[in-house]
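The chain below stands alone, shown as structure tokens; this is the form predicted alone.
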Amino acid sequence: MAADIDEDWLANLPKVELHIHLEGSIPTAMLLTLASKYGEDLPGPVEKLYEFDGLKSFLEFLDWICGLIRSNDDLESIAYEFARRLSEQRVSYAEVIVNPTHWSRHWTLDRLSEGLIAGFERAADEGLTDCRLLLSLLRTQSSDAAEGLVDWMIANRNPRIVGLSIDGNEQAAGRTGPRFAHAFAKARGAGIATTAHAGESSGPEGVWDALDLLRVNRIDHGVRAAEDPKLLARLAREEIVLNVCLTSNLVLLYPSIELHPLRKLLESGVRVTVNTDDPELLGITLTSEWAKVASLCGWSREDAVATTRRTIDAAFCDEVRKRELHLELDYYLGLENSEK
């Protein structure tokens, strides 16, 4: 990091989070919890609970995550106490993805909407971070499934919910974009903005298919972007965002940070933002997730400032919105001088 930026820097700016999995955010105590309470077996011992050989275990993991949680006090306490916890951590704001078919074998999508937008709203409320949804496919679903989930969304509009994703391992799934087109295009005519993880299991193909079939509003992960110079120039070309989650990415991808393409991104002018995929899983905050990537990029204060003004640009928010947090941050900014 430049000399002017630290740790304890980073923790007080106002930050905005577009890529965090709510199944991947529910710290260990409230799972060890549930798991006593409804009389269900870990998949493992604990000190080895997060150990995963691959993306279809770690999958199959969260399907028992969102298997705990029952009751509607459950599910509004864990959207709740989601909030809480990136309050902390000054987020002001976050797009949260939520994965229906992780939580079909207790909750119907209207339960599950209902009771998370509830943890969100007595959260914001109290003041606490402004969580909003995005509602994900998983990529081995069907075409009709996918058109469901968006003809629910359009007709049960919220502004707690903001968003269609898409995830999943998409190097199991084969190639879905032209399964998941008409999807995609029946969300945008209806004005729903969207994004698809791509570019992490699979290769620059999926983030050309994610840009060219899906025409999403931006990018979830697309590191893989960097193998291929087309694709770089292009996104830079048109301001796709891609929100990199660092750490995510050396866990499942990279064998150290020096081989990370990060720096190769940003200097290619690709837009980016940092953000924490499963922070719960991965022993991160989004504070020590900038840290680390403040300090492979070199980052100063204003690179840091900058790059918190494009996260908020992207967000899937009003303009009124994104207004307040650009003024939230302003107020922030202006505080820190006048205290030199």
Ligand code: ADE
Second form
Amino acid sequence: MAADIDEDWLANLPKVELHIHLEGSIPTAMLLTLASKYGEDLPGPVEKLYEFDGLKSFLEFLDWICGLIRSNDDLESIAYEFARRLSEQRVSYAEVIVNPTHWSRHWTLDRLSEGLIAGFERAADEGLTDCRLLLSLLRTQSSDAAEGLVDWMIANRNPRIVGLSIDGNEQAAGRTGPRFAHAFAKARGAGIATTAHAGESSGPEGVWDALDLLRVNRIDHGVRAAEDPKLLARLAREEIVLNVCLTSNLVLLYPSIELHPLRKLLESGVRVTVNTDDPELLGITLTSEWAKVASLCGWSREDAVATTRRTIDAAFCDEVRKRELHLELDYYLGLENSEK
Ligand code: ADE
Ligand code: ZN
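Pass me the form predicted together with the named molecule as well; I've looked at the form predicted alone already.
Okay, now the whole complex, with that chain kicking things off.
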């Protein structure tokens, strides 16, 4: 980290997050309370709850978590409390990935989105973090199921639902770009912004397909693009933003931080943002993640501010809201300078 930046400064910086899964953001205490309320066994000993041997067991655990949430009140309060915790981290705005397949034991899409929107609205009314939804497909779903979600999104427009995402295990699913191309084209045709997990459990070929077949606006992770110089050049040239999650990659992908390609991505001119992915499962916050990235990349305050501005620009909300987020940052920096 450069001399002018530390964790306190990062904690106070108004931040924006574009890659965080609600399913991986529910505190352990809440999970234990719900498990005992419904008499559900834990999948393993509590001290080993977050030990995963790869993405497969990680994703199965998300199904277990969502199976614990059954009442409208619990759902609304999970959304509200999520926004409250992000506010404590000084996150001004977040795009929150929710994958309805993890919730399908107890929730229809109508009830799920209604409860989450109610919680996010209450939080926003109280001046807490402005949370928007990215509804997500699972890589192992069928093309019909994917179109079903997109049709639902087209029929149920809401300013709190800002885009379509796809996550899950690309390695287990095989090459699925062709399977989902039509659903993504339909979303795009209806003016719905899109993002895709790629170049995490897939190699660079997953990122090529996300660009060429899904034609997404942004990529979640995308870090394995670093293995392909032509792809790096394209990402830089076309100004495609990669929503990178360093700690998540260190748990699920790279055995050590020295092997993580973040610096290579930056040196190649690729636009990256800093995100937490599944903060409760990984034991991190957005501030701790920023500190880790700043330390790895030797960032100064100027780098951190530039990255925040880039994150705002890549958000899927409207231009007026983006302008407000830039102004909030200006105001914070202005105040900071006047205190010197
Ligand atoms: N869902 C939640 N976290 C994920 C990750 N890291 N990769 C793919 N799908 C996910
Ligand atoms: Zn993710």
